[in-house]
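Below you'll find only one chain, the form predicted alone, shown as structure tokens.
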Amino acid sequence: MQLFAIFGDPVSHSRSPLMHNSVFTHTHYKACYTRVHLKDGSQLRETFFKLKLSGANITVPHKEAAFAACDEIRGFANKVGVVNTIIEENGKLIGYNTDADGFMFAIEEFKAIKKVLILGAGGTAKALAARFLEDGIEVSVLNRSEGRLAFFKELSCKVFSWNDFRISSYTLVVNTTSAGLKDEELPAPKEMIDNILQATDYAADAIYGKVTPFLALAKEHDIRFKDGADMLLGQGVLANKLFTKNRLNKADIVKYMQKSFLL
């Protein structure tokens, strides 16, 4: 029996155990998935081995700490310095990032995306910015302060803090901050968010399972929006394929993960 987990702070809200355990149960795969509330990201590696995990997902705020915890980084995670999926191989931790492709899966219904504004500058923002740029999409990043914007400057994104933000028109605005996850906060001052929403076609939030204050405002502005549920599904399918070393059929993984959202 293999054991998998999700690390985060907070983590009690996570649907990942329902998603992955639904797949394991219906496919008779000998594995179980649980949650680990981890406050100190520097303890991730030690905790992983102490629990004898075969793999793990990483959520806020530990995705950059997960990158540092790995012995080897593969694929897209190398480009962004952010890991959300870890696999144990022969006593080593191998890091991947499935967030970006999961998000692209989630927004397939949003057509002709040319300009994106990302709110926040954490691990999810890094992954999405790099992935959007790969598709030739113009990316702007807005963060409370300038402190975390250097990475995005190097990618050739347009970067702004709250103090120097200059609004433009956008196809899509994405909230990657934790604002609204366990509170009723907005990712930026309300007047700023109102102005942004008046200048976009679509809005999305990486948070799932609730209409965040950001999405509630998008609804007031009559903007087509979606929460992070489809992103969660997309990255979860990719993570499960890594966990099971491609032994399971992708269509079955999608089907049984989708069933878990009805629970």
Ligand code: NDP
Second form
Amino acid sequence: MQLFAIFGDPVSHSRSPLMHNSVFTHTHYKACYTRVHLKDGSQLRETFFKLKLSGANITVPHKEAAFAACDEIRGFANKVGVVNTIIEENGKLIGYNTDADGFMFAIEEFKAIKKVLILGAGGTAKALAARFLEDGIEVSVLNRSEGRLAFFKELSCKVFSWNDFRISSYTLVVNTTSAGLKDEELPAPKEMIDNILQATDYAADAIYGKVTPFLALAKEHDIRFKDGADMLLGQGVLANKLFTKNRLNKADIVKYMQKSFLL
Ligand code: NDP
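Got the form predicted alone; any chance of the form predicted in complex with this ligand too?
Next comes the full complex, and the chain you just saw is listed first.
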């Protein structure tokens, strides 16, 4: 029996255990997936081995610590320094990022995305910004503080803090901050968000399972919006393929993960 887990702080809201366990149960795959509330990201590696895990997902705020905890990084995660999936291979930790492709899957229904404004500058923002740029999409980043903006400037995004924000028009605005996750906060001052939503075609939130204050405001502005559920599904399917080493059929993984959303 293999054991998998999600690490985060907070982590009690996470639907990943339900999603992966639904796949394991329905396909009779001998594995179980649990959650670990980890406060200190520097303890990730030690905790992973202590629990004898075969793999893990990493959520807020430990994705950058997860990158540092790995022995080897594969694929897109190398580009952004952010890891959301870890696999144990012969005593080594191998890191991947499935968030960015998961998000691209989620926004397939939004057509002709040309200019994106990302709210927040954490691990998720890094993955999305790099992925959007790969597709030739113009990216601006707005964060409440300046400290984390250097990475995005280097990538050639337009970068702003709340103090120096200059608005433009956007096809899509994405909330990647954790504002609204545990609280009822907006990702930036209300007037700023109102102005942004007036200049935007679509809105998306990485947070799932609730209508965040940001999405409630998007609804008031009558623009098309979606929460992070499809992103969750997209990243989860890719992570499950890594966990099960491609032994399961992708259509089955999608079907059984979607089934868990009804629980
Ligand atoms: P990080 O901790 O790496 O980054 C958080 C960002 O949010 C920082 O830029 C921080 O700003 C900003 N922030 C935090 N609180 C506030 C606030 N009250 N107001 C404004 N800005 C704030 O987090 P992640 O990138 O790992 O995750 C971000 C969110 O995305 C989480 O809610 C997570 O649950 C969700 N997520 C969902 C996924 C899905 O599958 N649907 C996948 C990945 C993430 P500062 O730099 O100033 O501290």
